[in-house]
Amino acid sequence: MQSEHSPQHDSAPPGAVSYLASVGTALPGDPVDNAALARTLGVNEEWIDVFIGTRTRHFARDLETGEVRWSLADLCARAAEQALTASGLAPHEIDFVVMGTATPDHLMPATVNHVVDQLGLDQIPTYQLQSGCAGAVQALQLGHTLVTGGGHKAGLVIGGDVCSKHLDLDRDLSSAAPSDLVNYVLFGDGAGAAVVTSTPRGERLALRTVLNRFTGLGREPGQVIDWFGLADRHEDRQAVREDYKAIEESVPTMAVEILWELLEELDWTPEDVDFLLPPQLSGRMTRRITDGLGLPDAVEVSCVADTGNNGNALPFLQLEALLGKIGQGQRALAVAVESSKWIKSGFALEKI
């Protein structure tokens, strides 16, 4: 849709604006299709196709040997280096680095500091936010705040996850319940990054607003990822647990609420939205959520069916795809839901 915005929407809404100058992404290894995954896990390929709807995903570990070939820091550094190169900025022009992840390489040091070390940066502030699917948006919000009110001119915002390290590939899954098995077929690994600036540079994508709100008061978590220490590492429990029924029931409704909150804050109408970046749970769930958002004229920008759910990498993978489509004056809305403790998040962009 080529949008022709009415005069009252031609100027930016009140509030500070930052800019995305570039985006970079990193996916480990070759894509793993459902046939290969089904053989490795000893599960039904058709069930993956129908129930999950994801065609391929990438893993940082070798499925045959279990060897971890890429750390989260490796993937994030590769994505950040790509974004920095594409931005045209020199490394010394980066004033800070913010990273969002649910699966850091270590409790300490923070993974973001290993990333900065690999990039050859020094003497700058670093921040790591631990969160699930909302972590990348939270990192984007902090980056936005730092360049609009923190006295900084440019920074790197990074998101990524290596989910496969939490899965026990030696486990017999032949009799596993679907709610348990879903964790083995839903997720993938990857990372993404963007250079955020205080003035238009590079891609000149204006970040109009960012939404980040906890809404889980009194609610049970929809997803839990456990840490295992010396005292409990041999306990018979899964590292990743998920209430997929609660997620299926709650996320579509929350996505609609996020969409309208963003529209109302910006004084945009549904017709003003040229591109929609919907939540990326799985191929099947994303189709269902997108249908319920009610923006038939907006072009959907999704990637999860080909990348798997790699958590905090997903918004950057969507942004990378958006860059090849969006034209001057066009607008995009991104919606993300974190089910761990029910966080609403999203952001709005405009190409200037």
Second form
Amino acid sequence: MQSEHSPQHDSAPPGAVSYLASVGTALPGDPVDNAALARTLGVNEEWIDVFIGTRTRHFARDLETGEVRWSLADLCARAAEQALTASGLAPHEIDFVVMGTATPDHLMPATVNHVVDQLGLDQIPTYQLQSGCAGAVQALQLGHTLVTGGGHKAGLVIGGDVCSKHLDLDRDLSSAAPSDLVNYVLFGDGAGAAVVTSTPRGERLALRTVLNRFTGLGREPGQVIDWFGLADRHEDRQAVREDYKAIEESVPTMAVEILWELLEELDWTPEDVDFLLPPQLSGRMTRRITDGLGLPDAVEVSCVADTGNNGNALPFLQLEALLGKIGQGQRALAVAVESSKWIKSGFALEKI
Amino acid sequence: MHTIDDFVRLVRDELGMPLEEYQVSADLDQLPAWDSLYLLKLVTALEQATGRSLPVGRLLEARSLGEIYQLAART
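Would you generate the structure of this protein in the form predicted together with the partner chain, following the form predicted alone above?
To see the whole picture, the full complex is given below, headed by that same chain.
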């Protein structure tokens, strides 16, 4: 059935503004370069350089021993603690915590509750969104809604992923399907967080609008992460599947549509955008998408070539880089596409 | 891997790509499934079979599987 509703960006009052007071991030261990990754997986290093264009990534799992050094909760708590300290807010001022991830430590309890426990917070509402590359934006939207119309003054918004859960180091990749193999060279682990406030605090980045829309009606997923229980764990199903051809075809077009929708919504012209935070698929794809977005005067803020694609953490890593560059009165636009079930997302910031 | 027949067998078995004899010299664009991930699978299989590292930059100049075989055999 076709929806007759006009697009709704927000459940917050129209024109309502929230603020990002600070950002924190956590990347596990030392960066793993293409030579080390290629050696571990038994694949060609030059191919990763040419076709993925990502130079380094970080893994919570030790590539030599396979030992898990950090849980998702550990990384998210580290990022959140950094954001909280940088915000200048006291822990008791945090009214809620929202977290997005595609790779929780457990299905229950939700990882967000372990994060909150590690932070020493208690007696506050927590939310966990099961999400991919749009997850950070969805978490920001919920945070924005809670401080603009939900009666709260400040909260923590977190995103993180530990993709190395699926990095099977003992596996012979020669028999892997292309849609399986690609995941080994695209992803990394990491976490990020921001403190969202109802009045300008800390970095005083006004969140002007947030876009978050499912557009996958009738479309096959572009990315699937399966999960296994006691009854089906021995079934020969592919754990991670990426339809990289559909992604290569659709994401650049969707990114342009998101950009123009945000500009129209804000009544901004392309010249008004000082910084662009484009989708972070891989070094190579991000270059291609950014060229297609056609904002030559905007400074690109990207991280994927150094961090790998760590899903829900990416926009926070981009925001952290943005903080060092953006000046008073300057504007930034972020665009993210979740190809799982084709979610369009983005947001706009202005430093006041 | 010593002959073009060994190479064709490797493409069929290791890549799971059905390959007719005439397709060995066909332009890569004419192979329905061919893409960069199949190139990675082929490079990985060839490196395992020969024990040598292959120069991907030079393989990109090849326009057919036959040319990739020639380059791999010379490396």
